[in-house]
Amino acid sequence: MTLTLERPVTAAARTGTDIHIEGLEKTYAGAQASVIPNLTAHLRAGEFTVILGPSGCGKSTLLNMLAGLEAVGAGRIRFGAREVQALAPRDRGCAMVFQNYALYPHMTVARNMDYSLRIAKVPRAEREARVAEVARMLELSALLDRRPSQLSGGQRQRVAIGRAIIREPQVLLFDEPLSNLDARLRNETRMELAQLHRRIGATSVFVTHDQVEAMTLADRVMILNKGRIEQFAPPSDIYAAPASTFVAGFLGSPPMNLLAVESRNGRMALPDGSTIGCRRDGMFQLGIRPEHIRLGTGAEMRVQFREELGSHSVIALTTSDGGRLRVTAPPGGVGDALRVSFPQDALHLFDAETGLAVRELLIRT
């Protein structure tokens, strides 16, 4: 299914709004550290933000607080110029969309979509006009007397999200709204989203643990851990200059290869058998992404195991010290050994202890 991008939908929605986060703290009672420690960020108007990480790391209590279902323990919240912190849900302005989709299930799909407009009291008319508009967009124009348990859960998200925009909101919220679908639903929607969002141009912000939806749907991702910001930045940033080994191990399918390398009188001696300059001497981790290795030259190394995944192959590789180096390669027949060479510039370099990206300590010739 491909949505058409025609005029925004209503004027209100075209417009989407700053979301300033400023000391955001959260703890929970008997809880030995804070959730959010001290969060700052700005998020720009009409921006697609993701918010990723893993399980733990914060990213549904940050969305919650945005929204006003989890009370800030310090700090500010400010949408444009008006603080929300201590605002309930309904005055913030902002809409969201849940993982479970939560329709009302004696209710049709129209009705779903209108029931914020009925409890505002919105004339009849303007709810039907903004039903079929919102239903057109979404190509729910046939399905509004159905139930939810006459529809797929493809349509169902669809219909939840619906309901979120038909209210106008400057601020849209989605709560990982992608993983209870399959494989194939997962796909098509994240495209849906991503027009949706340059049609109505709202400010969204998107929690999920999927790195394929957070660099597909994206304008800067924000990489949570422990509550902290590791790293704010587009996708294609991060992909390419990762600010910490935490964000080097967790975008990226498979993950860049992190080894322990030491550098001694200014050379660094790498797994693949050759040496680079470095301007620091001292124990480090190297990082170099799998589809970046160069097979056919270098040092000799031992496979380990291999996945075919059609389009190509990502095999799994045993360095000389024990440690495993994953790469890809085309699809097809692999031997017991491989040879493999490191580019000097796809080699990235994060400190041992801190584990933040040291870069300009290599030189690179």
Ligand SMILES: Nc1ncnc2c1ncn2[C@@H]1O[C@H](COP(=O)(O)OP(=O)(O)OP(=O)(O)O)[C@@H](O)[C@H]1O
Second form
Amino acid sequence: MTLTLERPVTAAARTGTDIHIEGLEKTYAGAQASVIPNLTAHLRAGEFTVILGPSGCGKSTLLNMLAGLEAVGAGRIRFGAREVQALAPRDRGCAMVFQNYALYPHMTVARNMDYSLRIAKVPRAEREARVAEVARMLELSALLDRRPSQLSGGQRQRVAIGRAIIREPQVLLFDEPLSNLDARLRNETRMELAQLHRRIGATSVFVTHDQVEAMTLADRVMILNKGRIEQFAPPSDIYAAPASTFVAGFLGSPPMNLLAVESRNGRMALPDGSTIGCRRDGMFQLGIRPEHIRLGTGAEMRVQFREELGSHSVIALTTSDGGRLRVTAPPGGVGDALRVSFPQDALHLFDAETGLAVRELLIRT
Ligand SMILES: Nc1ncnc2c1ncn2[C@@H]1O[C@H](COP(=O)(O)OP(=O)(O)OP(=O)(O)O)[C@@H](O)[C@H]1O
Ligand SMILES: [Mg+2]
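Next, give the form predicted in complex with this ligand, keeping in mind that what was shown is the form predicted on its own.
Every component of the complex follows; first up is the chain already shown.
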């Protein structure tokens, strides 16, 4: 599907608005601990932020506080210069798209989309113009007279997105909007969303636990762990330099290998048989991505199992101390053992206790 709209919906939407989150806290009634202990972040105007994290880490809670569907415990949220944390959802100038697109079953697509405009008493001619414009953008023009039951899942989700953007919000919030779609539609809708964002330019916050969505959609990814930001950076930075073992193990498919290593007298012995200098002695987690491991030289390791994925295969190896190492390799068979070596510039290092990246301790030669 291609988007055919020639101009952004409005000038206001085009600029989006900065979102400032300051000292945000949330504890649900009856709970022992905070879901969000103390979160501060600045989302730039027009930026597409993806919030990524495991189930239960507080993604929806954070989004709902931005939308006004959940009260904040403490802290402030500003959209531009406006403090919004005490405002009702409808007064915040944001719109939200949910996983379960709750469309009105008895209304046509057109009525579903212009519902909020009718509530806001927008004149009919303008309503019709906006419906036509948004429908064109989302390729729904031919479906305007249908009811939701006569649409596919992907079409319904597009109507839900249309309903959200028709109000020309400055802030667009998405809570796993693609997770009910099948793989093909998910891919398509993801690409459409990326283009749509570029057209309308609203500041967008998109919650997911799908790392492909995060990598492909985001200007910056906010990785949440137990309501705390582990890293908030462009996807390529997060891939190249994860700030912690949590991030390293969360992003990448298969994720980064993490191996316990010890540095003694300034040197660290690595599982591939090589050594590398280290500025501090003690225990560390060594990180290396499966796709960065070199095959054919280095220590020999036993093949545990192999997953054939068509374009490449993922091979699990057993290290000399019984650990597991995943490598990616060209498709095709392998023997019982493989030689592997670790290029020094592909190595990551994390403090064994805090899990934080300490790559500056490595002395590469
Ligand atoms: N209304 C509520 N009352 C009490 N606890 C809640 C409520 N809503 C969420 N929680 C709890 O707060 C934590 C965070 O929930 P939240 O829905 O924000 O997670 P999430 O990151 O969106 O997870 P998922 O990926 O599964 O959607 C969870 O432990 C959840 O059980
Ligand atoms: Mg959620």
